[in-house]
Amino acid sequence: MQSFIERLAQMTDPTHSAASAAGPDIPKRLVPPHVERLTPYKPGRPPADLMAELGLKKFINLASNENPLGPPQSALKAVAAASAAMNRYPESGGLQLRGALAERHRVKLDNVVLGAGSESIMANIIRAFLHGDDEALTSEGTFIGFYVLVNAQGVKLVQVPLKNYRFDLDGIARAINDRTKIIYLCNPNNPTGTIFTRGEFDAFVRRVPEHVLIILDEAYYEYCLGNPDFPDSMSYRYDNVLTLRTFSKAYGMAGLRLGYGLGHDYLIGYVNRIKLPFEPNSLAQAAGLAALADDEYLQRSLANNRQGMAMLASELDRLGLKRVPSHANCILVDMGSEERVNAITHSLLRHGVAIRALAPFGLPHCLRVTVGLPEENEAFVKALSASL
């Protein structure tokens, strides 16, 4: 007797006659239409493969907005100490790290939720609050993870075009309707690096009904420390705003997948009902606790970004390219056409430098380069000059 998997394999085999299958409609019933329409994430090829194929001795990855300094030594020591207990499940409540975050942001423990990266918390928010005829509202040209998560929920996604590479908050406010449940804002925005200002956010939030949740993704928040124009969400404390932050960027721990959310305890309580019980893992929690106290590393990280940003901006201007002023750890460059973006991207790869083409973000005529170490930035500029 055939198993279900064997029958399913036959029905997806082009050499097998659909007429002879017991149930040719099973795949349609098995996969919801909104999931069937999704496109799997396509990661870049492993650097080792590219180096071998292209005959390179060195490879520089400036495509993923990672921190080029490597992880904090304090986090590495904490991971080493915590690894002795890897046979035990993590402390489910994450009380130590949540407590440190609550103290840092002057909130209660119940206002903090942890996740395996801020994207995991975003997924739990969407699962907890979006259903049926609800709609999600955001911008074009922002973090594609939000698009995927909403589409995977089968909920309508409304996108407002960018305006001068920035969130058009006025346009988003005008797009709110009775079915709007969640508005997603990324500030600074990935991939453009742009921000909306405190004044713009003040005017916007007054137009948002109280029953509409605002997800304020501040993954790049640390790069705006000290900027008086940046609307730090934790200085507002609106009941319908959920803040997302991460240890992946300024704290250099993207590989550990650690993020946190801040919001009203009523909302955080529902997110915690959706959250997996042992997320994030024990090593990530230990590393986060150590990194949070490591101000010396954070200041080095921000200093490297400031210096690298200034150097790259100057060189891109010298080359006559159209760059967008950035408040994050990356710069968007408008190359004018997708063909030119692809040509530059492939040429840079041959020089051992990876950057990000932005067609998946809905910006096919643009590319994004991450700020690296000084020598990496110099190698990128040299390779870009040769490619142009």
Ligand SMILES: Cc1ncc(COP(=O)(O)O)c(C=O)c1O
Second form
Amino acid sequence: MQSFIERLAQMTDPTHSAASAAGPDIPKRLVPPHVERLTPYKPGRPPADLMAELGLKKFINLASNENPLGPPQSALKAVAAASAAMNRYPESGGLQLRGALAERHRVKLDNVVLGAGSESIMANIIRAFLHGDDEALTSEGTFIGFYVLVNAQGVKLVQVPLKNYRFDLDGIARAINDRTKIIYLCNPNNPTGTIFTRGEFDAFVRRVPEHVLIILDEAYYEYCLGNPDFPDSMSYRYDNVLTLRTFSKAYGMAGLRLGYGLGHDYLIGYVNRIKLPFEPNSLAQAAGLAALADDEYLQRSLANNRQGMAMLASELDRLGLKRVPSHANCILVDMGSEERVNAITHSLLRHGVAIRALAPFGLPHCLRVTVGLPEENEAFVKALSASL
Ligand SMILES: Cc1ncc(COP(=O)(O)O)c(C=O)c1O
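Pass me the form predicted in complex with the ligand as well; I've looked at the form predicted alone already.
After this comes the whole thing, all chains and molecules, with the earlier chain placed first.
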């Protein structure tokens, strides 16, 4: 086998081709089969690249379920103030933010865990509880991050088809077996925007054995505040339910990476054993504390979403497209075929609007558009009309 130094020499030698420099002789036994099967995350192309290539002056990103308002001013101020202490490690207990979250949700500090995004907490839960012959159970057509993390852990992933674009809780309950260790539910669901109701959730939980952990991903729960049908998991607690929430959506802080989990202290205790001690970073912790107190921003964020959602829904209807009623910050549109989705996605891109084609979610005939600012929604509708 070539040494690393030899390989490096070849790679930096301009006479050597990239293909041969990449080298096929890494020993296969180094890499476990479940890691070999993974495909790396494919990020969208940077907007600046696309703008240069397509000669665009403006680029509207409605592809990533981000908050179009920009971050809360309160969080920006808190980040500026906290950055003076950037030479220090973060306070590893995240005590202030956890305290504020515990107070907000009327739980104890030990019921709250923080992470660099809720996805990081999801990763820690999977590492803490899944191994060997364990199985993880969820739906098709839900958040891809969960599929990737389970596959990366090398355990079996069981997926039940969506029913009319909604989680089929009855089908999932029937799919539970002796090896089922974790069930992942996403409410509202990304990418469909659908919810399961209080009554449906209550009936489901009664069918889940106590030793099976339910991850309840409520990344979009703020968009359901005030919806009496929505089973806000913190309004009643089950010992085997771990709730995940995030500052990435309604609080407009996706780039800072901050999420939290709420659950029984014995579950949170195990997740904390796996968690890296210094996440989330100190700026994220400070921003989260400020954003949590900034109800004006949250209300503005929800109002923008409500208005944008109503406008997009009526325009999609006017264009005769088949959309799924949504409770999140995005709308799923069934275009009938993958070809049509690809054609529309490319055409919109040429108009400077990015939306998400849903083949990676297992819904190749569907696309997802995120609610933007009023002018962004209008630009999208205009570009969509032209593209159709
Ligand atoms: C359902 C769901 N869960 C989790 C996440 C990731 O959230 P975070 O930014 O907190 O890691 C997303 C992001 O799109 C999501 O849609």
